[in-house]
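Below you'll find only one chain, the form predicted alone, shown as structure tokens.
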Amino acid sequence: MIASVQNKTPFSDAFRAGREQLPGEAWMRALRDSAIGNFEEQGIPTRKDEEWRYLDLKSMGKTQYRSPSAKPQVDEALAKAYFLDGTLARFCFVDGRYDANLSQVDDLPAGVELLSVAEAMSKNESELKNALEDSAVDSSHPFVALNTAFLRDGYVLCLKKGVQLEKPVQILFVGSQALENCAEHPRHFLFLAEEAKAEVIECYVSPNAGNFLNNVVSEIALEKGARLSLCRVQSEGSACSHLNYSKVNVGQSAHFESKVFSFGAKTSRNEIEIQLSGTHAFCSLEGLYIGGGDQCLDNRTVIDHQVSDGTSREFYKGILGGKARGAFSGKILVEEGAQRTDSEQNNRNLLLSDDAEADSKPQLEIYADDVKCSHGATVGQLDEDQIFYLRARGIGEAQARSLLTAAFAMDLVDSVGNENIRAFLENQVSEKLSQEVGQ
């Protein structure tokens, strides 16, 4: 029995219409009920809502969203264009479904789970089953609620104890033209047990898409001992939104580094909440975004020490010009019991005009007494005493204000260890810096 409406939006139409063509056995159904109840007691946030106050989502709510096409056209040469080298394995999805024509999984070792949910989905793997509905992901929480409700692939990615990739893995998701106006649901699930290691780059690029949706969620897992790197690149169209929630749980001595670097799209949000559940965890969390014209781009992180211990870093930065608005809210919770934790949170925003605007959010709840942890945020424009000195030494002020702005954003791009995952990006923030915001 689906709950009653109580704040009904074309979401709740597009459920019930099509619910039937919905995948999946009863159990499936039966989630997919309550989703869509959790959403519709929540409805779609508003700006009045604290965590939500820097999105306008006005529009999501009035947009007739539909599925995009089960056999979705395939732009093989825009596809190719974002393939990286030197890559163990390629999964990709086009139009928020597995495509196994442009996907390389066949030099995956032995203890390396790599497939689409669509596929767990449609052989019923209890795997799958445990994983949704012992879910530690908040239920309430309206766009994870709403993407559980019209789940319909991703993937799964899972190591056994002591298996160490040397190489990263891609997941890239392509959208095409015929997205306007449609909105998928992507789903990830990454689990690595105890010693295990991996690094993967999520690309998530649409560039001629219309008014499309790419509401994403993630649950990831390490044991004790596990090390992942996750770099996530969002890349989309102007006129697409994309919405991504990660619940992170790292264990004893487990190390998580998620990378962060948000260029397109004209509604963004990406939140992370990392909970370091076991004695000396420790996580990395890095952003960079960098915004033109009207685009919004939100972040928001929470990193709640829940043992002793442990240690988190967090970094980010945003470049915007033009009208564009950036937004960091972080928080970091040291709960009672967790002594000795580490903890590091700065945000740095450099606005490039006099109508671009930077919000940020920096937030400590501390409950234990042996702790270091420190905070701080800046908001600021180029530095006219360096704009100076190049221009002095025969570097016009165009020029001078594009190498200052580039150096602002490169440090974070030089952190990353693999050589063809840095190179890409390169190319991805030049092209942004250059096109978007004019330098």
Given for the second form:
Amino acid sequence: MIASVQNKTPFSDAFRAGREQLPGEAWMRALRDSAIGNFEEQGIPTRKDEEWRYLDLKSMGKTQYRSPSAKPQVDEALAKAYFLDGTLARFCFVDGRYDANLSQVDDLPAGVELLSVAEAMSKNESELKNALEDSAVDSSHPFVALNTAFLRDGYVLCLKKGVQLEKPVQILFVGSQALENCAEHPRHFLFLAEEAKAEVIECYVSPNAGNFLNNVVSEIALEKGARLSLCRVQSEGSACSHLNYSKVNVGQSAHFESKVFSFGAKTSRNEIEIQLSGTHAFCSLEGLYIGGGDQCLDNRTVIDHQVSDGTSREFYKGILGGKARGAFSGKILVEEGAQRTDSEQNNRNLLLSDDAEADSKPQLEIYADDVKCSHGATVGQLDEDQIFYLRARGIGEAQARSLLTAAFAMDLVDSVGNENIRAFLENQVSEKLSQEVGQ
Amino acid sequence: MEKAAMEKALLEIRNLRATVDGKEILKGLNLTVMPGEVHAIMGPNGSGKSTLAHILSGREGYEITGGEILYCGKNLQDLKAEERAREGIFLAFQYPVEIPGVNNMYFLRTAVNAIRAHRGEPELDAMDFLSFAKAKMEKLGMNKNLTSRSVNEGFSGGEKKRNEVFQMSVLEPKLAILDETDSGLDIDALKTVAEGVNALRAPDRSFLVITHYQRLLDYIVPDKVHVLAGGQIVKSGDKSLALELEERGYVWVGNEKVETGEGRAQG
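Structure of the form predicted together with its partner chain, please, following the form predicted alone?
Below, the chain from earlier opens the complete complex, with every other chain and molecule after it.
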């Protein structure tokens, strides 16, 4: 049954027109139908909505998004330029669809499952069904609902108890010109059983793509003692919208680390909601957003300390030039009983032009009495004393500025343990900075 | 060496007047430094010592209202701070700035290459530079771990000053200005810094050693000593002048012009 139309959006017609072509069994169709109804009920958020006040989605409402072609044209050279060395496996998607030729999954050890959502759906896997049904129960997030309605592919990574990966897994999303006016809705599932350990790097690149929407949703669960390090690099084409929402459940003594590097897209939003659901759980959320032109880069995090002895660390940095706008809103919720919570949040912004804007919104809600929570936010410019010091040694002013700007950015890169990932990120950051500050 | 070239002044300051925020700090200062000479500029707080150092280095925020500064015969005012550095002027900062995230060696290599490019010389690559810099470090007895750290970040007072001297030795200036390099140093650190400076003394390199105390001049022995007070050089002499000053105090030079507060120069 299709739910009654509350707010007709451009997605409604596309859904009805393409409904029969979307994959999945009857249960999946039922989920999709209820999800599109849910989305229509909520509508595309506007800036009047507090949670969406930094992001202008008006143009989204005016675009008639299509589904990407089932036979994407693969730009192998582009994809290969983003292949990381020293990985355990590579999972590559072109225009939203899994591409086996560009992927490399031969060396996965026992106890690791890595497959595409399309394959999981075709096998009608019950875990997938359960996960999707669970998330549908409380999808108060409009774009999670929209993702459920349209989802077609993505990746599933499951590690059995005690399985520890020594090398990272790379997930690569390459977008082509054919994505013009398309919307893709990748859905990822990461599940680490007790004491499992993995490092994943997700890259979203589409330098030649025009206006399209990439609406990514991830569901992540870490069981007791599991450790996941997740690094994301978003360098999509300058005309597109990139929305990325993750929900992460961190169990007892589990350890979740996220690093988000946002460089591309005209409009982007990175959203991470963490539930520290077991005692002694730990999460570290770091982000670096660099924007110029008329880019808008929005970051939203929620860390829910549900039980005692949890630790959360948050450090987001923005570098904004041109007329770019960057936003960070970070909510820390310490529930009643979440005693001995230890939480630190920090957001620092560097403005490179008079027209750039940075917004920072810390939100602390604390219902326990024995907690340690700190937060800080700064918005500033380059330090004139530092610039002079460099100039007094013969370094030209423009070069001094770019050196200092890179220094501001690089500490989040330097803390990456894996050498190959770090070198890759250094390149990405330098390249983006050279566009924005003319290094 | 050609005698005629040696006799040309490296630095010639003529009747220099300068203001900060409308307040006159230098009030007709004259100074001539020949190649290879070490000049000490002494004076009480607020006499304009640091202002002079900053003006020579090209720092913004000072207005020159009269007189001129000739460096190698060229008008210094036409050059930006980085151009002065490339032409061989080096300021050892009183308060070296910490620059987190910029590696000390990377910073220095960038500086060296900026200067080399200015001279039309090829750039040094990382390997060449490292061996060049390491030799300099050994000479100065510097702790090698300073190379892997960010510029001055977390350095002790002594390490910062030593890093200034190290930079000086790498950049090989023609005119080195030491702005109160002795401030905040204990006697051992002072000795090492002075040894570093002495090792750099050369016939084609001049020094302007700015200090409040005579102590530093026990170790860096100057050719000339000047007393700066009230924005002017009020007395000049040889190294014995410094000792006399130490004994008798600045009041002795008879300057009623001494003002308090060095304004921007301290900041």
